[in-house]
Structure formats: structure tokens, C-alpha cells
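What follows is a single chain, given as C-alpha cells, in the form predicted alone.
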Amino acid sequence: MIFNQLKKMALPNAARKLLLGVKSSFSLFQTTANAEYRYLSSVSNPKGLLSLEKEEENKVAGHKNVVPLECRFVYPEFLPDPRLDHRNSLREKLERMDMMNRRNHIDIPEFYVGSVLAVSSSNPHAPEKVTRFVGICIQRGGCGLRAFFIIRNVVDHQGVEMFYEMYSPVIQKIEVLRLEKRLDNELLYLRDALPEYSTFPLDMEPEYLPEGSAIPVNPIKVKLKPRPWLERWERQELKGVQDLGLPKRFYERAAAVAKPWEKYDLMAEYRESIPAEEQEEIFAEVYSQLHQLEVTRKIMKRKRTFVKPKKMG
């Protein structure tokens, strides 16, 4: 329309030549654009792309809602270090990828402080190049690839503790012989307890729990040996220890140095924890793979326990 109106106007020859050149270039551009648009529209439908994006968003949204709350207790090592000077989102994401790759090669089962474990690790000085140690988990901590746990046992009347990095390539197998919890988050006081509370046979057979049952909490209270101790246990709020039987002055001193207001310090709790929203995002990222590994482990466990009957006669 614009080019037809310009033709009717009285224009110099130079302007008419310029107009014809612009018209030819515009027509060529329009033809090429229409062809490319038809090609793109035949290959990828914009409506289809939008629907796929909506489906992915719905999947992610539904996936976040499916993540159970106990993940933060079963897999605490996936939560990053809450200290701000140690935070790095890229490093944390790469560590989670490495942790998942390691879990694809070795089965890291669910366990807690108080569970009895058997850990097989490579040892070049052992006759079979593998060392297997059985003990009770007395501490579990660390974040990411620095996650660790300590197990303790009394061997030949001597207390022995083994420190393991959970994602170390040295570990070949982790078995849970008795899955249970204790009344305290750490059992370091077993170092000062009587030996029978930390003694487990090296050939201990695994104790299986019914599938879907709750994790039992062992209410046992251990008895400590007489002082001296490695720590001032009377100054810690321990639930799994019997009466210490100390003179009154020890408890008075413990009450004097106690800080009962710290448990009401919301800012301290904020600095020492990861927000719930961020925890949901982290576990939504890894839960599908963890769940698939758990399902595969259960299937393989059933295959190992099933014995095909032999035909008699």
C-alpha cells in the first residue's frame, strides 16, 4: 500500500530508483521470513512448547510436595554448612552430584546414632586387602562430601574407635546390623561408660525390621565409670546416662555455668540451621534419585533372600 501511494507522487528519477531497490529488498525479506516461519511452525509448535513447560512445572511442584519430611534426618549430609562464610551454591550443587554418583556405586543405608554397623574398607596391609569393623555409631556429622561417622567397639578389653568419611572411596560396604536410635544425639559418653555397653561380637548377625515399621528408640541408660572422665558430663543434659552419683558441689557448679536461655535464642538457631524452604529445594533436587536407589536396593535384597526350590526326585 505505501509503495503504491509513493508511485502516484511526482518524484525525481533518483528517488524512484531508490524506491524500487527498497521495494525489492523488502519483498525478498518478507518471502524469506514467511518461509522460515512456516518451517519453524512445522517443526515446533509454540503451544506444544508451552504445554511441555507447564507439565514440567507441575511435575516439579508435585515433586516438592512428595518429598517426605524425614529426609532431613535420614540424609542430613545433603544439607550444606549453615555458616554464611562457608556457603557456595555452585560448590554445594557439584558436591551433591558427586554424592549421588558415589551412592550409585555403593549402598549407603539408613542409620542413626545408636545403630550397630559393620563397615568394610580397603586396607593394603590386610591379608585380603579388606578390613571389616563392627561397632555402634557414637557420632555422625559433617556436610556434603565431608560427612563422617564414628563407630566404637571393645575388642580384647580395649576400646577401639574407627573414623570413616561417608563418601570416601576407601569404603567398600556399609551394613546395618541393628537399626535403632538412642535418647541422645551423640554417644561420646560411651568412652567413659562400662565396657559392656560398647561390646559387640565381630560376627554379629543382622537384625531385620519389618518393612514400613517405625525406627525403634532404645531407652537404655548406661552407667559411667568413676571419675576422672574425658568431659564434664554433669554439665550436659544427657538422657541416656544413669545418676552420676557426684557430690552436691558438682551440680551446683554445673547450674552456675549453665545457659538455659540459649535454647530460646532464635537468631542463634537461625544462624545454625538451614531454612525449611531451602531444605525442600535441596531434597526436591535429589529425592527422586535417592528413592530410585532405595527401591533398587529393596529389589536386590529380595532377590538375594529368595531361594529357588529344587525339584526332588
Contents of the next structure:
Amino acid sequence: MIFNQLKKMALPNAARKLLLGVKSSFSLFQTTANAEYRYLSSVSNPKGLLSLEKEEENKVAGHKNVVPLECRFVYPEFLPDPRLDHRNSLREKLERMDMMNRRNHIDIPEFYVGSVLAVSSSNPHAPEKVTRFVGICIQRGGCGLRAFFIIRNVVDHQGVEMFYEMYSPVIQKIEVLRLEKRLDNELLYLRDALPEYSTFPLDMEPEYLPEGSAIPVNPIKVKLKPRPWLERWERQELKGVQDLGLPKRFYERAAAVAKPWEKYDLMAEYRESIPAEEQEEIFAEVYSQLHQLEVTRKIMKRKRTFVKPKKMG
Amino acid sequence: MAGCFKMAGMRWSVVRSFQTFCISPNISESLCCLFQQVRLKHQNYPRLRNPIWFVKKERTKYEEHLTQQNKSFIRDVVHDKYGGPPAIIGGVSTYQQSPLKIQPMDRGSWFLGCRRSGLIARNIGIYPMWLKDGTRVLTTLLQVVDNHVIRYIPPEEFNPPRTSVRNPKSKRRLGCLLVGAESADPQNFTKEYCGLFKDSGVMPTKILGRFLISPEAVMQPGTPLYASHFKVGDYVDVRGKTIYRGFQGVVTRWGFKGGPASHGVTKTHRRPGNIGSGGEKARVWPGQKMPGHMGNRYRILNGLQVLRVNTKYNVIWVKGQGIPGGTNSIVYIYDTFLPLRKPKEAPHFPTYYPEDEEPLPDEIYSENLHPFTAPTIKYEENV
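Please give the other form, namely the form predicted in complex with its partner chain, since only the form predicted alone has been shown so far.
Shown next: the complete complex, the earlier chain at its head.
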């Protein structure tokens, strides 16, 4: 029944094929469509299945797709807000043009929630008119020119967080000191964690990853301070948190208010995501320029690493 | 209808005379109430006359059993008549056309207090931009699609249904300019609606609006209007239809706080509470905020600054985000009427004519706006 209804609904082709393919074994879909892909991307399909299908399609068509699918993780802000009553193709296009113009002046590197960043921004009140702040990225969001990220550090035993708008012209430089991911998509629980988990030295040296290697996932489990907390963390299915040590009634209540069926609501997912075909169109428009910028950045980086030992010597 | 008014008036005079001689005050009072309402309802109100362009627009579509050949023939006739194939202009599907059937009109010159035409645009969304000093401002993007002048009605002939309340016999000094936006296939519209466009040579448009203009600001019917009608730095008023919300309670409609969610409260979570006091004020005072119909009415936001204009896609960026109506809704843009923000220098008058002036750049930015093509903002050491 459900599948018959779904067939009628206006799902993108890829999603529909996917659904039909999995018709026989719904449990398989349940296991693969985990929450990890829901928030990181705006694509309605689990990455693995989609890429497999894409490969098959490509083989059939006899040509290779130019734009890699990872774009949506590396440049998530290029995907517009999926709310239908807020969308307009020309506005989105102009917004992308403005974003690319800004990116020509500042290098916005690839980073994820959990990466350690150093951001230098112009500040009229600072003595040298520049503020540099180092910290771990605990949240990243926003679409288009509204894209933002929050970095957190503990300075003089005081937790400090800075909210940066990615395309703000006062940002002078964004450096990635440590490129890694964490187990969760948001690290807001670091506000209630012991301070050592969000303490990073302000003069931290950048750690370079070997070229072409996958982004490492840091499996660290954070220990939270005892209650009271800012949020009810026990209700949020967090993976990067140690045992919370709460009385039994908290977990019972969490289980009672949990909505475990929501992640299987395909229509809700469709409403909250940009269809894969549209994503391809969007990235086809900007990818060549983004790729060019990335190449020039790599060249610059290599030059820098080559020059450095000379100076030291 | 007119007879009815007279009747009402006569009845009233009869009642007045009756009331003076009446012995029982109760009867006269009740009759008075009965007829007073009738009298107030029809007190010298002009009859509603719809403007000449208020004709039936949409046509009933029925199966005409046209063959494919017939259809293509009609399409060719339409293109020949209006001299333009379908085109996508600024992301909107419309028609590429260059009318101007009528002889060119004399262009007047601008003077302080002159009223010129406005534009019909689509609100296409909001996004942030930054000023040169690093402050973030939210800007609304208004796309001007395919605007053409349709008709001009001079002040002598223009007879609108609403006249000045203070001085109804005052001489009318403003003419009426009809402007259409987004040309569409004439087969979609009725004959009467298409007839409005006959003289201008413009294709029938989906949207038709009117602007009251000084006779000096008249433009030849068929003249295209562009986003560069407004200069960067100018102030504009934007009129639009607010989002329709239906019948709403006081919390949504007026922002009342409502009641507490718990602590023994029952059935009083979103209620208005008391609506007045007793004694002499023991009635509902006019203007009391109550539940009711919300949205779907025209509202105007005054004094928005034009920060940026894109001449390629005909988009205007205005400062502010409170423009009435949702994304993709139609808005009307006027020169502002706020006295201190009116233009001191001449704007493009009566509009921007691309053939008369030097070609404008694709993007025009306000002086205090930071273009994204400019390098990062850095503050001076000794400021």
C-alpha cells in the first residue's frame, strides 16, 4: 500500500527508483538511511545507495559525471533553502554569483563540524584592527550568503564562542588547523562538557593531512558536567558523549517522548531536501570555478610548505 | 439604485417631521434607530464605478477541436501581430517585442514635486549584504519583468470612483498611466481584456497596474520600463498585498501574550481576556483589538533605499525586509512620498531610455554598499 502511494507522489526520479528497488526488503532501507546523512546533506537519499545507482546510470549512458557528489558535503551552503514558498531560481542564481565573487577574495576552505579553525577578522576596536580566534567548530548552517559557523574555545577558564558569517567581508582569513569530523553533526553539548574538551591553544600549529586521504573521524567520547544543562542531552541520541549517569527516570522519559519513526518519513525528508537532479544543476554551474580556486589554493599551500624550512634554517 | 437613495432621503424627512409632533418618545426613538441606519448607509456615497481596465480577464477554456496545424497557425499569427517570439527575460517566460505604434510624445522636464511612473515588480527574496563599514543589512530583491506602458489617461478624462474627501470639486491634476508586466499569450485572455492593449501594440500582460502621474511625466504607450528607472541611492515606497492568514486569534493577529500553559489554567491559553471596563465605558470601544480576518490587503512600506541595481536581470535591491507579501508576490514600486527623502536632483525622467544614454554597467552599487567583488574590509589604524 505504502509503496503504491509513494509511487504516485512527486518524488525525484532517483528517489523513486530507489524506493522501487528496495520494495522487497524495506528493512534494508531502514538500516542504511541513518540519521547521519539526513543532516549533513540535503539529499534525500543515503549516499551509498545513490552513488551506486549513479554509477550504474553512468555506465548505461556511457559518460562520466563531472561534478563529484561530495560537493554537497564540502560546499553545503550552495544548496538553497528547500522551503518551496521561499524559493526563486533567479534569486538563488544571483546569490551564487555573489558567493563566488566573495570566494575569489577569500579562501574558504573545506571544514566540518569538529574541525579546529583559526579565523582572522577585521575589528575596528582591536588594537591592530584584526582579531584572530582559534576554536573548534561546533555548528555550521545557513544557506547561501546566510551561511554561518560557530567556533568555541576556553580562554582563561571561560568558555568563548564566536559566530562568524562565512561570506561577511570583514573575515580576512579562515585557516583549518586540524581537519577532522566528529561522531555528531552538532557539538553544542561541548557547552555542558568539561572544559578540556573545548580547550585549544591559541598558537596551535596547523596539522596537514596527506593529500588524497579521507577525512578522519575522531571517535572521542566527551564527558559532560553534572546537571543542570542547557539542553536535555539524554533525549538527543548523541554518539560522542560518555555515559550521562542520570537516574533511570530520565531515560524512561526520553524513551517516552522519542519519535523514532520520524527518520522514516520519506515525504518529510523530501520536503526538507533539494532533489538530487537540482543539486547536480547547481554544482554544475559553480563547480568548475570552485575547483579552479581549490587548485590554486593547493599550489599556494605547497609553495608555503616549501618556503618554510628555508626560513627556519 | 439612485431612486433608492431618494426614497431613503424622503423617508428620513418624513420621520423627522413625525418625530417633532410625536407624543410618545419610545416610539419615536425606535423608529429613529430604524431609519437612522438607513440614512447613514446611503449618505452621499458615490456609486461604485469600476475603472475602465476592470474587465473580465480570464477566458473560459473549452475544447475547440483544433488540429496541430491550426494551433501552430494561430501561434504564428500571434507572433506576426505582436512582432516577437516567446523568450525568457530575466528567468521569466514572456515575449520579446518592440512595439511603439503611436507617434512619439513630447517629453516633459522634471521639477520638484513632479510625480512620475513607478514599476511593477516581483519580490524574489531576501539576502544579506554588507555596508562598507562592515555592518550587515538585509536586502529585498525586486525583479522588474517586462514592464511596458499600456495607456495614458489625461487628468481631464480620468474620472476615478474616489474623489478628494476635503474638496470633491477640486481640479484633478494627475493623469493615470496603465503599466503592464509579464506579457502572455493573448489566447489566455478575454476579448475585452485584449482590447485594452490594442492601441499600445503590446501583448496582453498578466499583470496590469495604474500609476497616478503628473502630465509632464507621460510616456508613449509601448515604452518599456527597466529597473534603472530608479537610481541607486533613491528612496522608494513599495506596495504589496500581505500574506493571507484567514481568520486569526489575537495572539497571531495582534501579538497578545495569551495565557499560561499550565498551573491550573483551563481553556484560556490564547484568549484575549478582558475587552473593556464598566461604568460609562460599558461597551466595546472602537478600535478594540479582537480576533478577525488577517492579511490579504494592500499595505505600503515607505522610504526604502535602493542599494543596488542589476541592469542585466532587471533586479533592484532595497534595504529592508518588511515588504508586504511573500516571495514571488507582485509589488508596486513608487518614488517615495516622504518629504525628507524625496529626490533633490532629477531622476531619469520620465523614465530611463537606454537608447538616449550611455550604456550602464551590469551592476550598480550604492556608495556605502560593499560589493562582493571588492576586497576584504580592513579598518585604518588611526581611525
